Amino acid sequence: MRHSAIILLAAGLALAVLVVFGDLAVVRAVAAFICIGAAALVPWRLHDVAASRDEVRVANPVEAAAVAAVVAGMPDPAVLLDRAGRVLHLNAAAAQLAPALRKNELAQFALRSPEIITALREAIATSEIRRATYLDHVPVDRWMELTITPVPVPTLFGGSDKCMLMTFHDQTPLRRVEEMRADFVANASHELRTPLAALSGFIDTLQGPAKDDVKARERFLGIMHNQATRMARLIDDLLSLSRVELSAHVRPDTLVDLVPIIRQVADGLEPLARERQVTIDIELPDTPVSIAGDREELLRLFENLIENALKYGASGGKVVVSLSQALSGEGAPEVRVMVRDFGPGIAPEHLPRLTERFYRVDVGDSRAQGGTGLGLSLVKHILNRHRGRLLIESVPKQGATFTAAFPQVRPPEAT
């Protein structure tokens, strides 16, 4: 307005001088004031037009701060649509899902799921709430359930409309546990029913053509009792596990002593490594060494590892169980129970999935030896209950080591 009221002042005084010393009549002179000053004014009043707009658009309680903010603190990716589709707000988790989602463009563009793009539709013509499950390819494989939910939003002149709230949710961890469940139960049941149909045939035979055979009916009792001690050995592991899996938040706060336990379990299997014709060398510090610790699965992991050394690694002639001190990577004190053989060693494909239920190296050798394929993955839920680690290494032909760290007790400070 300052502009304008300059260009008249200006205007004015030009006219009044051409009225004075010109030949310029005073009515001409005013329609060309009245003119100019239109002239001048009519940008202003447009301004100003353009300027009560924005503030309507600014006043949309849809476009609003508030609702902005809601939309990025929600924890999963949500993105809040009008009834056209077009992107009003989204969040990081969003933008980070869907990178090609941008505000006031239709995200039927930056979506191109046709699951996506079926629900949003059906959405907008029923007003209904739809879902929709899609594999998502992109940067990994995962599963996402999408959730379409109509917002009713209340409009500047007192009405209502529609807009529509898109949510995302990663189920690819959900699907895992299904797809473990699923494995497992597969596995389990199959390792129980190999020893049951043996049962149930050499039942039936000696029942029948071995009924009088006196040789048959002695191996066969003995065939019988190897698989029912199988059985067993199983079914013990799987209650095991599913005991230490109920508990695995919950870490042990009893002190116990490492050492007398090493030498229990080592003197329990003495019998087996005869048998074997292995020698355990033991190398134990004479001190104590404490762990928070639970004493029954500390014996049954020590068990375990002790086990499958003299069992597999039994060609060696030899199996190293000794207890060290040591640093662990973040720089943490913790002591370290090392299980050495020295027999055929492990390839380097298999290490990384020795600790999964039922995997074998070897399926013949580990039947013949009597495992169950859940010692280890037993290994690796009691030293996780445990807060600690196991460490795998293992050259073909040079043995193999496997090491369970704790994390070691601090001594109580001194008041």
Contents of the next structure:
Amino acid sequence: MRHSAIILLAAGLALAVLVVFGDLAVVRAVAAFICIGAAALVPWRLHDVAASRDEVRVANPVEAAAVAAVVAGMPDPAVLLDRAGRVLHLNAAAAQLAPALRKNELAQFALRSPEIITALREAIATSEIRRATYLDHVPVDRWMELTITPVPVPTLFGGSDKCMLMTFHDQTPLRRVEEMRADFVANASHELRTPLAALSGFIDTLQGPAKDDVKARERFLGIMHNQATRMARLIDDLLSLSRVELSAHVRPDTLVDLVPIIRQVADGLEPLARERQVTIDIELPDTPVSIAGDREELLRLFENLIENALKYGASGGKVVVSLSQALSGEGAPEVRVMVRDFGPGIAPEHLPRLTERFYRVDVGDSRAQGGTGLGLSLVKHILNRHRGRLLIESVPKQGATFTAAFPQVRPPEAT
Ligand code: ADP
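Now show me the form predicted in complex with ligand ADP, since the one above was the form predicted on its own.
Let us now look at the entire complex, which starts with that chain.
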């Protein structure tokens, strides 16, 4: 506007001088002034209109706040860039993921992973969605999936430009579940295939070389019976595990007395204890001790713990099963059932992994004992469902203690 005024002033002065010296008629001078005025004013008028439109687009506070709020409200890390890759908005999750990201600075400088840079360059060049997966190492190793979505935005004079919306998603938990599933299927197939191979081997032998050997037949049939029992046990354990997992989120709400359950399990395992020459000492209160629980699952839980103590701790000659009430680390009242043996114990490096599926300290020993490697995993899942916890303590050569701790039921409030 200022420029137009200067042009008009200069033109006015020049025309006035010409009129005064008689070189130009007044009418012509006025006509010339109008033409110059129009030429000087119109472009600035257009510019002013355009500038005010631009202001509406860029500085409309409601619109700008809405864009920032959308980016901030996205649950995953999200960054909005302009077409050059400069950061317009970023949310807290993105700032945590890449602390070097700064508003109004190029994202390429803060995000150094080559996969991100390539995807960003391609998205800018092609205006198409680009995805990339990369391994982030800081603060811990994580598999991240990046999606860059070009978003068209209107420009001046009805044209269109684009921004880039970058979102990141942590794929690590999904990958871990996928790996666990694959491991589980591989382990379960392997565990089933071993007895199956033994069975078909003995069938071949009985049909061929040992066809008429009565003594060998008796021995082989005994082994085949053991292998078939092992397969049945493995399938039972797998089914129990999947049943408990399916109902993991539903906490049992029936009140059950632990005392008769523990007694029933110990009585049922008396023949095994006699066979292994182990005595079972039971230290239980005379009064009922109730928790919110599933009776069948609790039977499986104590069966696994006491059977393990009898199998792996037999050399100690004694297994003690006791029930006590105590406070947890957080001060919550708990009911604790302890199963203690005096056998060889477990080396400390194995303790954290004992509840993993198919984990055994000694695979040969476990198989010889008819184990499946699923017992303690089942125990952990049953305890999780009961909102309880498993404590494992062991001093090598002195035995092991497995403690199942359950939250105590609150007494009904006095009315
Ligand atoms: P398994 O079917 O092999 O018994 P578990 O999940 O019940 O599977 O136990 C996993 C492993 O933990 C066992 O193979 C054994 O090596 C070890 N273990 C369990 N209980 C005891 C114990 N009381 N003493 C020593 N080792 C034990």
